[in-house]
Amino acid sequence: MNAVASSMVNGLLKVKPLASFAKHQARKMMIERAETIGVYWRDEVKALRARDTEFAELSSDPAALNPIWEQALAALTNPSVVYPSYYKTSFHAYEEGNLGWLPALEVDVAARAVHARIWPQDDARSGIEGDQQLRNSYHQVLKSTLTAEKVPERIIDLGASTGRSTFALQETFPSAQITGVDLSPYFLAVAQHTEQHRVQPLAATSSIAWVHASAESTGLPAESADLVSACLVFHELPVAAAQDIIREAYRLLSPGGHFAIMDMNPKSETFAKMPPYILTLLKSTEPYLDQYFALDMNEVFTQAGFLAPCIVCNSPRHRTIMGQKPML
């Protein structure tokens, strides 16, 4: 990322009215992009709010929320969870960050809109299937490494969000026991609802366990996983939280297990050549992007105890980082 442009953008975003305008524009651009590729953002979110056709028919208000959502939220929420200060900031143009219904109901359509243009327009992977293709590219890297050694039987998905990454792991490793961990109970409520209405892989041996906890302190048993995955999480973290999560992943893994991260690639030409206006919109929705781009993953992984990680580009602007916990 161009240092001069980045510094200029940071200065602009310190002016609150400009920051608010940038967030508004970023959100507007995402919704418009979604509609142009056939992801009908407003209609999908309206249907998700209603949860079922009966509620949708009874309610004339498109913003009405089915009360079942609040029941699901209460059932999933861990009252002992303490939200770290970095997590309570604004993310993705939502003032409530990840702790609210609107971001939880919109994250799925947003992912499909944002990832629609990862590959060039003439590439078959571009467009409405871009998000799925991105996840496929990540899992191809996982399979090429893991199945050559041992197929993981226990997987923990850190920052599971509304389940897109978790479901992709289940499709890739259907015989594994999978746990999805997220700090937002709103996201987990949507994930659980989606799981109940999706077709699971035929070979899936168990349902997914959803856990409301922070990724840096999951409360899960030590050495309880063969694979820990964090998909599109680390660009949303300050350095201290990223370091804590990598240490927690090390604790969770059995000897010989792997920790895999898939996220933005700071060395991608996409970010290096990004126009200042687009960079402003991006940074207005990602408050810790500078810290993520400056983080030396090789150093942090080895400091946590992992063997030197393998870093592979899996899309024009994403990379996969895999570190192994040494055998005893």
Ligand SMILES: C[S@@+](CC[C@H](N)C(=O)[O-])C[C@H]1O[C@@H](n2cnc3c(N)ncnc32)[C@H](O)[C@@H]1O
Contents of the next structure:
Amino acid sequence: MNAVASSMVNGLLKVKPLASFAKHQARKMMIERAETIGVYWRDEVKALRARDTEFAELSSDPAALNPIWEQALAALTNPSVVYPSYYKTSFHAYEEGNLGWLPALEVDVAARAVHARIWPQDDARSGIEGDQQLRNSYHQVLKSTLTAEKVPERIIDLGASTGRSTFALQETFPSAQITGVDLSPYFLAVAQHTEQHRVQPLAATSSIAWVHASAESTGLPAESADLVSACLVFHELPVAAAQDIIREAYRLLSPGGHFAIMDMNPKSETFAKMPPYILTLLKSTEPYLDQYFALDMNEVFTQAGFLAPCIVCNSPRHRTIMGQKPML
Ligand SMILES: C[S@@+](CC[C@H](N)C(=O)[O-])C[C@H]1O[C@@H](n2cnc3c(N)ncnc32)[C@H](O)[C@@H]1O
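Counterpart to the form predicted on its own, namely the form predicted together with the named molecule:
Expanding to the full complex; the earlier chain stays at the top.
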């Protein structure tokens, strides 16, 4: 992205009414995109809100939230979690950021809408399956490195959100014990609900443990994982948090274990050629994008103690970074 365009966009976003307008436009664009490709955004969110047909029938208000959600939230919330200030900001055009029901109920449809256009329209991976294809492309990179050595038995998914990345890991490594960590208990409540209602992979041997914690300080035991994965999390982090999480991943891994990050590729042509107004919309919803784009992952991984990471492009605009903790 060129520096002049970038500073112009940042200047525009400092003007509050313009920033609000950009957020509003970004959300509108996303819902429209979803519905044109067959992701029925409003209906899906309404069904999730109601959680069961009985509630939907009893409630005349389509925006009513089944009170079971609040019970699930209370059960999952770890009261000792302190939210870092960078996390309590607005993300993805939601004023409440990741800490609310609306973002939690819409994560899934939003992911499918956003990822529908990763591949060109004439590519079979484009469209409604784009999100799944993105995860497949990541897991192909994981498998090509990991299965040659040892299939991971214990996996931690940092920034698990509503579970899309966690369920995908379970499908790829069905015999692993998997823990999903996230700072948003709202997202974890949706993940748990989805897990209870989805068809488990046949070979899955255990249910997923959902942990409300920060990825920089998970509270999980040292050396308790063979694979730590952070899928689409790092573009949401300021530099200091990214460094802390890479150090925490190192602590969590057994010697020889791997840390994998899959996220946007700052070097991809998509971002370099992005028209300034689209960039404005993107940045208005992703407050730490500049910091993420500027971060030298190679350096941060090696400073944390990992062997030099390998970096592989797994989609036209995503990359996978994999670092191994040295053997003893
Ligand atoms: C874009 S979502 C990605 C979710 C998921 N991994 C996926 O692949 O769809 C990023 C997630 O990271 C979580 N997150 C961001 N910063 C975090 C932190 N410091 N600790 C734990 N979770 C964090 C957010 O709450 C959100 O659920």
